[in-house]
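Quick heads-up: it's one chain on its own, the form predicted alone, in structure tokens.
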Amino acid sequence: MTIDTIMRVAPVIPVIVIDDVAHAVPLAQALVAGGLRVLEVTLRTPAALPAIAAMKQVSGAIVGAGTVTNQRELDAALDAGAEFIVSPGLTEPLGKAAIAAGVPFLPGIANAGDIMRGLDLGLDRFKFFPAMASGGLPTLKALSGPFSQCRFCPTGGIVKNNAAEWLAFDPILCVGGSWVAPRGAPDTALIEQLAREACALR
């Protein structure tokens, strides 16, 4: 599984906070039910890790981690099970590692520099982010331009009423949201119609 084809399989990844492991399961249940089956657990608390063993078990499921920013959080994240890395930024350090380890990454960008490092690299995949803080749809439509290579997966600021917006941008592949997951104990129904909804914005 290469990373472009884990940002096709919906348009929305779901960027997800775990604060308690005995959470993990269910709400990864509701949203593979709702269609959202590439899964973010970002490595914001000490469940994250448990969490995305947990999650894992969850037929239909594609567990990754988020906020990846050195290669001990990588390694840590693998050794859990993570099926891709993404990272809020870009290092040469890390790049080169998530590389050498074989996982599909997706390294953060917010300008021009950030995705040559990347090219550089060999990557050619990136998450924007923070997308709205970073200038929102105008920037990333004016970085496309002289990298009509690269695909990407704004973060940050998106949200039900504007990811239609972004997703109609046809560099973007899909968009992170932390909308679909709310943060604290899963109301199932809710989440797996919040997914089911977000699955159909394209």
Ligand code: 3PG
Given for the second form:
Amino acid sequence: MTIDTIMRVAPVIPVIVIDDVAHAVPLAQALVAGGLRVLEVTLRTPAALPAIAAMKQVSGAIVGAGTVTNQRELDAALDAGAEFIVSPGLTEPLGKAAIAAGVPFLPGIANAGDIMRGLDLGLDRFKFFPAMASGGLPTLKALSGPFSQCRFCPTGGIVKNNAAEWLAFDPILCVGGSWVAPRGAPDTALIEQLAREACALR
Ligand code: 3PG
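Starting from the form predicted alone above, please write out the structure of the form predicted in complex with 3-phosphoglyceric acid.
Up next: the whole complex, starting with the chain shown before.
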């Protein structure tokens, strides 16, 4: 699988924060049942790595690690079985390590220099982060002019009510957001419903 393939699986990638590994499987099952198969588990809690391993047992789930900021975290995520890697920004050491590992990699960009650093490494699929705070859709539209070969997953401040507007812009293959996976013990019926609504956005 390439990062492009992963970005096209569903219109929304849930950005997940797991506090208790016992929440991981029911949450993943609910999201997958609602049609969201690509799951980004952020490395922001001690439960994240065991949660990645647990969620991978859910049939249909494609489980990656988010908030990967350096090679040590990259290695830990790969050891846990992460199938793709998301980072909030792009450093050359992390980019080179992800490419060397051969893992689908979605680094964050917020301006032209970030994109150029990615292109130098051979990358052209990016997370636009933090999407709303970086100027929202007008900023990404402006960046897409000189960088028409790039495709994006905006994340950060995207919610049910503004996601469709982002998804209507062609270079956007999917959006990321936490609204489909509220933090805490999962209300699985609600999460499945949120996932269904998210799937219907495109
Ligand atoms: C991220 O961690 O990628 C974003 O902060 C998620 O942003 P959201 O909580 O605004 O969806």
